[in-house]
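Listed next as structure tokens is one chain, alone, in the form predicted on its own.
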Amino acid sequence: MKKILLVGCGAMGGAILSGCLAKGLWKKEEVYLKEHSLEASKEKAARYGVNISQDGSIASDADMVIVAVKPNIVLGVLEEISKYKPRRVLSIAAAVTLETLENNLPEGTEVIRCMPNTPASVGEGMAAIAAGKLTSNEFLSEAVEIFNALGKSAVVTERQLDELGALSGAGPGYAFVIIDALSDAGVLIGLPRKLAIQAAAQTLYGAAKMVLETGKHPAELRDQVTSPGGTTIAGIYAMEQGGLRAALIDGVKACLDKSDAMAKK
């Protein structure tokens, strides 16, 4: 029977776990969960119906150990599981490099870095995957299978992974702010809050789906709905006057700069 050890089950770890269980990639009896305390482990394990690993010793014969904790405690987790000589470790911690992972795990450990995002929990995630020096094609294929089942994935260089982390990894946060702002606009012009949120969210979802399914450049699709002298171009012009495009670009760049700064510590 396959064994998966999940260390950390916060928003992203939980999204991966719930998504893999829902898609049938993992069976509940195959998953062992370890949180920062026994109480937290019991609570999360009960929530998902999986097993508990009190000390991480299951890492010794696990097919994969997924490290889904905050970057500042990754080294402590690696030290804890290293004594059990894990074969394969997949980390989703931002700004923790492949070199850091490899240097703090037993020699020969296969390592993968992944930057997923929370829509994985509803099967619409986007994940960047970067392989370590010793990573087998089998392990890489397994990681791709997991994250393709939870949405889409791309195997990239480690630098591209950090760049995608700033764009798609943090992207749901940006999208939620945009949806909230659009719903505020709806309320301002007279719509009920619930309807405004539904309309904003569905509109962004539909627009994103058009980009993905048609393969057309977003600007081409935008031009299809902006009639000369019309209402849509008037709205876009007002948003551009407010710096919408520049604010989004600056936000992604600031996120990457922060990631780079964290990696240097």
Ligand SMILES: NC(=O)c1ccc[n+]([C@@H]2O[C@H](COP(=O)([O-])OP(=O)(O)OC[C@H]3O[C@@H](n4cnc5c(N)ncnc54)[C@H](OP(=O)(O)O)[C@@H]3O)[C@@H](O)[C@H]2O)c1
Second form
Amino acid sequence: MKKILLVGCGAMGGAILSGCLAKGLWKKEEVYLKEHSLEASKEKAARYGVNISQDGSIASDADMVIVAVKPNIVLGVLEEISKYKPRRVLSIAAAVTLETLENNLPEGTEVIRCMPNTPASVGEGMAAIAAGKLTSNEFLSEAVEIFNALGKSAVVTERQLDELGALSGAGPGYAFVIIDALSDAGVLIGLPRKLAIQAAAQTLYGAAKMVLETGKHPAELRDQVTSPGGTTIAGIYAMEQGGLRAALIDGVKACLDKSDAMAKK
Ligand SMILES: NC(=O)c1ccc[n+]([C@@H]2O[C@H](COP(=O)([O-])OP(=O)(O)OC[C@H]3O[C@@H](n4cnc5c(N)ncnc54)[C@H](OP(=O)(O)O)[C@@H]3O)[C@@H](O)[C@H]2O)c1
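Given the form predicted on its own above, what does the protein look like in the form predicted in complex with this ligand?
And the full complex, kicking off with our chain again.
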């Protein structure tokens, strides 16, 4: 029976846990969690039906330790679990580098960095995965298996992982703003809010599915829906005049700049 230690079971840790349990990748009895306090661990363990390892000692014979706490807490967690000489550690913390992980864990620990996103909780996540110096193919395959079960994943260089953090890691945040803005537009032109939100969300979902399933460039798909002198190109023109494309590009770049600045601290 395998053993998984999950340190931090908040938005992302919880999404990974519930997804892996739902997909049958992990059995409840195989998972141990450690939250910031015993009370919190008890509450989360009861919610998911898993075990607790409040001192983290299960790390000594766990197949994998997943570190899913906020970046500023990671070093403390690494210090705590290092006592138990973990074999394999996967961190999802933004801006905590492979080098930092390797330097703060016992020599020989296999490490992986992963940048998931919250749609993993509904099986539609996108995760970037980068391996450390000593990471075995077996550990990497296990990580890919986990994140493919929660959506899609890509094994990338560490720099690409940071770049994907700004695109897909933070991306659901951008998408929620876009859906909210489109629903505002629907309300402005006379639609009820609930219907406008459903129409905006389903339209983005459907368009995204078309890009993924047809493999066509999004510009080609856009061309197919913009007839000359038509209504859609009139809408796109107004949006471009409002700086839609540049705002999205600037937003992703600002997110990466912030993540780079945090990594330097
Ligand atoms: N959310 C995302 O979209 C996303 C995407 C990609 C990567 N990430 C990364 O995922 C990590 C977690 O983010 P999150 O959004 O899931 O944060 P979160 O919801 O705050 O979850 C962190 C969890 O860790 C717990 N915790 C705090 N100190 C702890 C300790 N010493 N030992 C064990 N558990 C402790 C927190 O408990 P309390 O809240 O009670 O303190 C909380 O339940 C971050 O490093 C972030 O960079 C997040």
